[in-house]
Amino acid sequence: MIYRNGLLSFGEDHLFPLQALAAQKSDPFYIYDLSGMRQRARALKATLPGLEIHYAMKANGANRILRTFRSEGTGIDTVSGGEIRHALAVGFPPGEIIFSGVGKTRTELELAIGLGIKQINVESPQELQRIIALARALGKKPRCAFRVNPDVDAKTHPYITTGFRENKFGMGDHFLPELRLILASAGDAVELVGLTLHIGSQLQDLAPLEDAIRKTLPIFYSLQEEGHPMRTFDVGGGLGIRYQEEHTLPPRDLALIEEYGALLRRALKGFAGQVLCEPGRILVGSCGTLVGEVQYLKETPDRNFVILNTGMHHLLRPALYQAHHRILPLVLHPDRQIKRYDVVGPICESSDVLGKERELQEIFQGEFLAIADAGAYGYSMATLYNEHPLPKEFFWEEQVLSDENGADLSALLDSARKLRDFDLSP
């Protein structure tokens, strides 16, 4: 998003003034840039010959977004039976679905095994035993990969670190003797096809990931030498975005993707198998924005509050992770004074804060604010808490504005052209 003619404008290839949509939709809404998502998927695919992308749909499972990545040739990474069924419904074939997650139930595993999905990422010896038992009962031979916990510090928020010895995810090398015994007794019930790792989310420093890959590769080769048909090495996801920085063109996301590609080419030099990755945030995070209307302003001796009709029930990250999202007015008024505000929502919780002590131009009731970089873990973590409805979702691609059902709302562009003579050209 950038300001053009004083209007906060959404998109990268083509710009759309958010005020044109907000003026028609007073309820909170998300808007997504599908072209930006395509650009990031293509850039990631180009970093390493043969790299197989499996989009982590937990980041954002909107049907339009899933179909966008499907059309770009990506697979899908799921973490529940519900996500598997959702992926199938939007057109992903079983052979392009990975099933991750630390607490897979019998019902979920029966679904995955019955479908013959690409790979089940195994998190514990007991899970492997459950898979073997279900495979025998179903007469199927599922493909599995062991999720390795390489015991590296991802240097990110503790709630989204997953590859350290204190985390519940994956298996350290001390599990290998037990896993070997289970495989030896399994006969041909399962096929061990690879290893996977995922050290955490919102990675900016990629050195820990390189360390994790180098620590995990010897395990891959040792299992291969023991006769297992090892062919996939899954480096996980976790690439982050820069929440506190203004957007640039070209986006900074693309620079991190290129750095990531250089890391993979360096760390996996000579590796002859399939390299998989499971990106989420890096593909969608910067391409989504949440917009809410100012309901009230409350001034106290200590604070100035801006109270919106959106909050933690629509974007949980600030409350859960103390995450920073830029908060921007849809219309710039250079003549207004700068004031400091706490931007809060309507939920009956003191944690319902989207931003503390933000310096913004003076805000008035009935105006709109945008919460930037909300494309990942925004709507997908939204709730009906306090019985507030979920926000609407809109999509912007190639100068076409549409809703979740694909209905063309481009007539709103006529009103956009009237806003300060806004130019819709790139």
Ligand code: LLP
Second form
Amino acid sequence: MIYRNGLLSFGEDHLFPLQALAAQKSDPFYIYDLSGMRQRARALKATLPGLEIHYAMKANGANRILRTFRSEGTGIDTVSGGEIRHALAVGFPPGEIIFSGVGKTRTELELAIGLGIKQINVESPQELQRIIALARALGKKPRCAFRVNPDVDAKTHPYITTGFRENKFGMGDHFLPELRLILASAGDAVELVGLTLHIGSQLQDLAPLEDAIRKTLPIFYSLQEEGHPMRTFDVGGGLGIRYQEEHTLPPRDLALIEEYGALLRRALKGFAGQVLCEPGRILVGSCGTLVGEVQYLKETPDRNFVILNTGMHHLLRPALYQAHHRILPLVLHPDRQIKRYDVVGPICESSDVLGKERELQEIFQGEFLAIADAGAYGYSMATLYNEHPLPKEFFWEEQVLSDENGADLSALLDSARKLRDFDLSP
Ligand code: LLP
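Beyond the form predicted alone, can we have the form predicted in complex with the named molecule?
Below: every chain and molecule of the assembly, starting with the one above.
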């Protein structure tokens, strides 16, 4: 998303001015760039021969996005029975579904075991026991991977760090003796096929991930020597994006993916098994934007509030993690003064803030603001709190604008041609 001719223009390989769409849709909406997502998936796949991507669908489960990744040949990482059923419904075969999460219920495990999914990432000894009991009852032999807690500091927001010994996720090596005993008594009820780790999300510094992989590989080899059919090493997700920075073309994400690939090549040199990863944010985060309309301006002695028709119910990240998302006017007016605003939503909570103390060009009722980099953990964490409807979702690919059902809405962009002579060519 970059400014062209003073218009905030969405997309990467092809651009269109968001104002053209916003002017006709007064309700808040998300828009996603499917070509950008494809490009990221391809770039990631190219970093390591044989790397298997399992898209973490919790980042964004829009059907069109899931189908896009499916058509790129990725598998899928799920964390609930709901996500498993959703993945099946859009066409992911069971053999390409991974099931992660610390709290898998009996019903969810029955579903996964019954389907014979690719791998269940096991997070505790009790979970392993439950899987064994269910496998026997169902007469199935599920493939399991142990989620290791490598005890590294991922240096990310405390709410999204997961690989530290204080976190609820994964299993530190003190669990190994107990896990070995359980496996020994399980006979051939389950197959231990690999290890998995995920140390946290929005990693800026990748060094802790490299550490984690190096700490975990010896466990892989020792379990292999003990006779388990170990073949998969799942490095999780976590690769961060640059929320603070303006977008560039080519996108900076591609450089981050390259850096990540170099890390994997280094840390897994000589590893002969299958390398899996579970990225979410890096594939979709910067390819999505939320657009809201200014309902009211409200000046108090302390603050200038911009009150939008979108807020924490559509994008929770700023309220929950004090996450920064750039907030951008759809049309630049260089003649306007710069003012300091708190950009807030309509929800009855003081935490309903999308951006605090933002320097923006003066803005007026009825104009629109874009909240950048909202493709990951935006819509998927949206709620019906206060009973506002969920935002609409639009998709942009190969110069076609469409809705969630694939209906072509490109005609809406005809008005774009009248906007400051905007040129839609790439
Ligand atoms: N694998 C596992 C086991 C995970 O728990 C997660 C994310 C991923 C993969 C994907 O991580 P990613 O590549 O997207 O960083 N709501 C938070 C992020 C929570 C991440 C939860 N787990 C946010 O908005 O920043």
